[in-house]
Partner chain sequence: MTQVAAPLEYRLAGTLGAGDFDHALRGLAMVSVMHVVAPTEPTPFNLLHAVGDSRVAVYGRERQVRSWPTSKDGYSVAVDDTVWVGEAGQIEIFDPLGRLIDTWRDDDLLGLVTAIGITRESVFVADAAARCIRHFDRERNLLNNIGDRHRKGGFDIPNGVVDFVLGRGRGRGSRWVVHVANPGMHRVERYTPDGELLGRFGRFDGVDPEGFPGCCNPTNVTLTSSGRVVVTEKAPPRVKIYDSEGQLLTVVAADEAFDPAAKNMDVATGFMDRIYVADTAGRQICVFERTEKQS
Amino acid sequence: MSRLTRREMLGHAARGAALVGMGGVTAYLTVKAHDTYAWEIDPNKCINSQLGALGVEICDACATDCVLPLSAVRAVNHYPECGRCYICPAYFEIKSAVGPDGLPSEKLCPRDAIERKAIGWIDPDDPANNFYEYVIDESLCNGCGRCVMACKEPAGLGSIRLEVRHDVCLDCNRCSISTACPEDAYERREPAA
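For the form predicted on its own, pop in the coordinates of just this one chain.
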């Protein structure tokens, strides 16, 4: 039986440690590659979406702090919750002057990203009896949150929320919006199916 020299024994130990280390790194990267975690906005923490948070300043971190030129955050209308109102506070600047048609004269969205479409037959005798669908053009929306804030109760129904659009999100390791969010409303979690 030949005895190993100290140098040979240390060489075997180093190679063994390297193999174990490479196996650990491979296992970690395999798990990481299969992670389905992504950035999400918690509407209960987001000051723009949070019910009961009235009279507060609109937070525009979603629109201004994303690394993308047009933020990965968009306003999304959940239609089953929408009242399809004649005068939607998220579409119209309800404090603006009334126009000749009896509607507010200004729109709320600074990027004109919301389109108002009549649903069904238009009642010419009672315009307030008509219902409208409010469709958000995500190619124009930058996630500023003005419509979300205006859609909250008591004026709105809370059907418009801010959401991270995963098809455009870079899924940064540390989201710059998350870092800037004053309410820590960004969480890295498994996206809803």
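Now that the form predicted on its own has been shown, please provide the structure of the form predicted together with its partner chain.
The following holds one chain only.
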């Protein structure tokens, strides 16, 4: 490769110009770039957790509209806000008949994803005297929102909310849940810390 032909010179020059251009665009984007923008659900807009939205149908768009077979949305129990109730309306179907143990006979979660266990010092005689922890199994929950609606004020403390699992979410440009969401509760933004 002793001498460059004129043609090669032009080629190099054009490629160099293109590289500079692409580099410029990349630099501009990189300066602005963020690491963490992702789809998030605004709990104040989601009809299942929105305060004051009572007597409305449960919205299960998060469970049905995700492109994934098991939705990327999960119900999350914020433990510090959980009342650890004896009768949790998000765990029990509180309208079901009471069994011999004094508890409702049916559970609310259609996928049986919530686990209930007594915590702290356990009263052997009076189960109502205990606090209970409610843990939602991530691998079972599909984000249908029933427990969210049941735990909301004024029936409960509203400690359960729907949240997007960012490790599962494909972060589609046209997030199909966001387009189906009747409340425009989906937003692409910096997730809460």
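So that the term is clear: the rigid core is the largest set of C-alpha atoms that superpose within 1.5 Å between two forms. What you see is a predicted model; the values in this text were computed from it and never measured. Residue numbers count along the first chain shown, from 1.
Relative to the superposed rigid core, the position of the CA of Leu10 differs between these two forms by 2 Å or more.
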